[in-house]
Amino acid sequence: MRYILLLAAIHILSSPALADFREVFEREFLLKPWAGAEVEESVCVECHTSEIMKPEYRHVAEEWKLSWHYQNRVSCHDCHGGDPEDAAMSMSPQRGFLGTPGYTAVPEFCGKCHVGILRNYLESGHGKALKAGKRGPNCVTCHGSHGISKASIEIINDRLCSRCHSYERAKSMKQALFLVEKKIENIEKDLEDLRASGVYTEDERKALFRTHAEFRALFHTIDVSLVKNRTDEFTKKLDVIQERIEETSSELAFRRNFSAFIMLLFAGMAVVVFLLSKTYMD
């Protein structure tokens, strides 16, 4: 009878933990894909990696597979249009196919998705230089075309920026961006740590993505004063996200400590039951 009561107590005390585990399990595994949907192979990729493709174009698909676009399931037809499932119509204008855009058309080409960035770029010194003399930098100048990596302030560097002007101008912008970018980097790491611990962080990730995207769009104004003036605004937004992360981390630490306490309690109860049973038998 004593053992039955002990098992019942263990079950009752551990039920909240089991409920929490079920909730996390459902959110992380049952209600969403484990690793996201993979980008399906298309006739575009098949053709560009085949022997019939000119060597100078054969690298395109391989570069894309290493890109930030590929990781976020942005495929060839998302940018270039056409039909990725029909070889005969893959490059058909009737299916919306657009080949390599002209140099001055690149911003609008990329701006189909990056709307906020396009708007700020066109009003910036870079955009005005491109429009006026057709020699200003476009998106590809800084980011590349198919092997696009995740945006980072490291793209602002002496080697790249000094191709068009002195690095001192770009360096002042990088310094203005540093505080917010560093805070974003730290939050991303904290979110990854929580996710590795089995904590649902999707809401915080979405909030961080929106804030980050807005800040990146602001950068494309190439206006150091504007970036500095709005740094506090973005810092406050990030502080709100950070506070939520810290609250979650504190709750997680409490649950771990509580679980350790319960385990010790169970162990103590087991010892007491064992001693009582020995005494009773004696």
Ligand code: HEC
Contents of the next structure:
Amino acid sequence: MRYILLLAAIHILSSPALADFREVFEREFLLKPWAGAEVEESVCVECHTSEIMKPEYRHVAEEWKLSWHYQNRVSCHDCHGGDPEDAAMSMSPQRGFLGTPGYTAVPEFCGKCHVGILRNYLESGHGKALKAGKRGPNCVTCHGSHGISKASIEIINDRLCSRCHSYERAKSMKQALFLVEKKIENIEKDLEDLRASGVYTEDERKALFRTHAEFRALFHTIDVSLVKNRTDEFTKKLDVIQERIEETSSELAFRRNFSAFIMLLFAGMAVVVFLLSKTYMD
Ligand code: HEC
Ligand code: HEC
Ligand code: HEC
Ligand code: HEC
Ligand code: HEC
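Give me the form predicted together with this ligand now, not the form predicted on its own.
The next block holds the full complex; its first chain is the one shown before.
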């Protein structure tokens, strides 16, 4: 019996349980929806889903409820302004209501939160063409407005990107992004595996998150040669993260082997003790 307790103790000591760090991290970096979160009903949502709403506007709130913004608690008034608590005054300019942005005002409208992306966009061929005469796409052209989901290079597709110019330009951009995105995907998967076996991976996840965010903002420059040049730099950063993950994995394997070894050792000792005690009894 004592041996069994001892074995159990060794096993518990060798499996780290650090679950709460994950939660803090997810809350801080919004990698996952806030735990159990739901946007509180605001007067905006209430009235805009009610019968008085004109039918062509009614889909707006439904679309939004499926969006990544909804999951991250970005509500009507966070984008449109206004007072979410006072129905009578909610859409008055005195309470900061901005209304619906015009086509060329959309980038600043979104960019009050997505600051780095706005900067890259305004300096790009797209941003300049928009400011010069509406020929460039704005944020909504590519992302939509109410049903926005998590971004990915899948947004770069023939149907969308050949509306204004040949798809060739868009395709070379997608190729430049593709390799780094694949690498990021693989690292994410490795981290997920490690996390599932209870290993502390938050430092690596933070590093990956920063690199990923920086890299993804880069698309908005739509400067293919810039993206290609910086791809090397990002690949190097990602290699460092990957190396750290591999080290952790092999340490983990060692620890598992080691506890298996200890268990065998004790099992062996138990047998010896049993045989010895038998010898004495006889
Ligand atoms: C992420 C920012 C964002 C959020 C959140 C958001 N909107 Fe909008 N909304 C926009 C943008 C940008 C436009 C203008 C572009 C367009 O029509 O798609 C718009 C347009 C509208 C319009 C005019 C639609 C039309 O066809 O003219 C209505 C009505 C509206 N929003 C209501 C809402 C309500 C109600 C909510 C909350 C349920 C909401 N919005 C949440 C960004 C947002
Ligand atoms: C008591 C009902 C009610 C409340 C509360 C309300 N709305 Fe509206 N909203 C309407 C109606 C009705 C319209 C359509 C007006 C029209 O016919 O043009 C509208 C139109 C809009 C539009 C598009 C027209 C425009 O002026 O740009 C937006 C955007 C909008 N609402 C956002 C909001 C936001 C954000 C809130 C909360 C801060 C809010 N609404 C609260 C009833 C409401
Ligand atoms: C020509 C299409 C296009 C336009 C215009 C555009 N985007 Fe994007 N956006 C993309 C693509 C494609 C990605 C994904 C890039 C990737 O995964 O490498 C993306 C990614 C993003 C992301 C995720 C990046 C991150 O770090 O999490 C955000 C946020 C975003 N865009 C916001 C905006 C805003 C705000 C604007 C307007 C100022 C805008 N986008 C204009 C296509 C566009
Ligand atoms: C009030 C601040 C705010 C405004 C305004 C806003 N966003 Fe966001 N957006 C967020 C937050 C918070 C997230 C979730 C965190 C994240 O994923 O980066 C997000 C996420 C996103 C994502 C997904 C990023 C990803 O991880 O893939 C896209 C795309 C995006 N927003 C585009 C837009 C567009 C387009 C507009 C304008 C119509 C807009 N946002 C306006 C705060 C805002
Ligand atoms: C609403 C029209 C429109 C849409 C949609 C659009 N573009 Fe563009 N794009 C432009 C304009 C305008 C320019 C700049 C003028 C020019 O060089 O033709 C441009 C230029 C470019 C360039 C060249 C930039 C440079 O500096 O040489 C690339 C790359 C590009 N777009 C990629 C994309 C991608 C990727 C998509 C789809 C996600 C897309 N575009 C969708 C209008 C659009």
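Rigid core here is just the name for the largest C-alpha set that superposes within 1.5 Å across the two forms. What you are looking at is a predicted structure, and each value in this text was computed from that prediction instead of being measured. Numbering follows the first chain given and starts at 1.
Relative to the superposed rigid core, Phe209 undergoes a CA displacement of at least 2 Å between these two forms. Fitting the two forms on the rigid core leaves the C-alpha of Glu62 displaced by under 2 angstroms between these two forms.
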